[in-house]
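This document starts with one chain, in the form predicted alone, laid out as structure tokens.
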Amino acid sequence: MSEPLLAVEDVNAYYDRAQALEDVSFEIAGGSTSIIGRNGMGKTTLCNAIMGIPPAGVTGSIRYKGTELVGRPSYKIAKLGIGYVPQGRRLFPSLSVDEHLRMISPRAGGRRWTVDRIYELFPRLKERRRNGGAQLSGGEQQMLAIGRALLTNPELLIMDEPSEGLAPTIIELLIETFKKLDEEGLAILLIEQNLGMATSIAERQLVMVAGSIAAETTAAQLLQDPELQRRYLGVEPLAAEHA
């Protein structure tokens, strides 16, 4: 059988003696998957473990298309075809939008994302292309962070809390964008605590609690089960029609 796109197997992560991830295992063959959970559940640590970002010590196996990632530096992992949009966007305040995009060296092969195509995807960035990262709104910064990741021509895009701090209208715009990317065949791993966004983008839902995958369900089942929402997410239930 062929290897899955991403295979996470018995992954543990530690900050000194504190354990942040415990025996996390899941696979992604393609399409969109959401990992949803409250703050402090280990979601960002999982992103860092996949991308090789310190300081957590990681054990277990994380394979991308059969290639082991644990122990590899971040820049080598990115070159394999994984795009990453970190929590907080992490832009350079002194660089313009255009400079952010044109500094990316495209990965050989894969889909050919270009700066012009990013401007087509996010017309607002084209309007603001001469503005510095610190001069952008939160929504514009998130568009830029996504565009920067797409320019690496990834086959898997990992996004950590992309809805954080954004207005509902911007979240809706991003949802439509992610759906377009999914339709084009880009695999997406969405890390979220926003139930509405997570269930709008991916039918497959992994629920993370206290550093472990506590449940695997679907968007429809999660939206229709108020008790599941309260137990794992600590939120007031969303109506099923919001899916």
The other form holds:
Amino acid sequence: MSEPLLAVEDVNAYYDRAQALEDVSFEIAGGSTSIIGRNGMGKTTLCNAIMGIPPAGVTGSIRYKGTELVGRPSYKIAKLGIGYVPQGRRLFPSLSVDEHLRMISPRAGGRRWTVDRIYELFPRLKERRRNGGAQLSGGEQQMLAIGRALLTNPELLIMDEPSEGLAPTIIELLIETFKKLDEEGLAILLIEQNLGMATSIAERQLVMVAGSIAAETTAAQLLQDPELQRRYLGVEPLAAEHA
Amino acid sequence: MAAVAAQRVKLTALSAHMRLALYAVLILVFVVFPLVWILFLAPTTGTGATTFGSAVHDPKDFLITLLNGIFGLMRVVNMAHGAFFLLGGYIALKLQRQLVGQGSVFGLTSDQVTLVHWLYPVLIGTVIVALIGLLMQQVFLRWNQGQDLRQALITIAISIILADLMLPGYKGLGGGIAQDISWPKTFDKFVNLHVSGIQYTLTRLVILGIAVGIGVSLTVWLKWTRTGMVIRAGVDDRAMVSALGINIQLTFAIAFVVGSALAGLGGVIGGSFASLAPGVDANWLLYSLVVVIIGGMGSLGGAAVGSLLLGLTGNFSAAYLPSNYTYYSIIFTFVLVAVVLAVKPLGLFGRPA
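Can you swap the form predicted alone for the form predicted together with the partner chain?
Every chain and every other molecule in the complex is listed next, the one we just looked at coming first.
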């Protein structure tokens, strides 16, 4: 009976008195999982709760390989082996592409990722290494945010809406990259609104509604069931056109 | 509806005209008028010949660059910098007097002071102020990061308390109220610059050397080292740096220690070059704030350019004003501020936070 990679148990989160998460519980053993849901359902709050990023007050228990994360400072959580790609990328305007990557000190233990390997993974970044973070296109920004997170040598990569605001061709490229990372044994927790991206990366799908996990399903089931999509995501069902 | 729109167009046009007129007046008053004065009137003021000399050899501006490390680094509005400056100076002064003796009513002369008697107080003064800075940051400031107004108020309070605590210290020093740290004999001499036979004091060259050295090392530190990158990234987005596994609190503490140490060092050098007295802290703080306003917050290069501009403006205006009115030269310093803010509201090199 080994500990799961990530165990979230009865997590509640509050902004002052407004509750953003309500009794969220799930476990990740490894592999890729995606959490889907509409805007304002608490997806980003959940990310911040796992990563220990203020300001929400968090109760309950979040364990990574048996280590309690709630109450731990953010940098210690990251050092345990959790990489974070935030919503909106959050690059540093004062730093160049190269500096974004070189500022990260690799985590002791796993030293799989180096700056050169990131440039190998995203050749576009190497071309733009001298450019500032704010001068990049949306896709390049996302690559940099992912590269930056990978350099911490994570075992679990949490990504908050990586497809946001990107062109379909870039999304395709990111999906390919994520599949590659998945094959290398990196566990991915993907927070998404984009059904296409969520279902092509992860088989296991958790649906988040109003601050709680409302359902657990699989990518195949979700794609086949327009009613499920409409109810939980409020999107025009992907399968409807073909039905 | 159309009438309102037309009115608005008229207003914008009017304000554009007014802005143009304002610029014209500003340029006339602050550029044309001083130029005319310098070219045609200044020789009659009797100070013209010495002007350029006095402008380039006032090292005050370089000292201010030292003071501004912390503003440039972390956007912390540290109003206690003046007090740190004075404290560093006093610690060094006391130490030097203990090592060498009280001297005459006018303090020590450089004949009595060796290089060690100067360097040792420099080192101790700098280190103690750095530690006090660390204490202040850990106890008071780290809880209020990113809240400029609170930080300003806290550091003003600390600055007043420190200045008051330093008052009893004056009694033990003997002599007048203004005291100065003595230069060592090694520095207190003239050197021939071999430029049209100008004799220049070595002390000013030493100050210049230290200031340039610190400016260059700070730039290298911020630009090329991992710590420097983390500091710059942390100023942009602290929470994100932390989520990348970096202890940003530790890094900021290091940066604050460096900033405080520079204020202490500035105090020791300032106390050697000029003098230390109650109230001096407020003067230096004012200068350093003016420099930050001119140069722009968050920019080290801005601090250097700002201090150079401030020093040159102060000295040139003092030299070219009629000799009875030299004490009005301070006004030109604020004219400089007004002009810079009119053209670039964030300072010459400032970026929005």
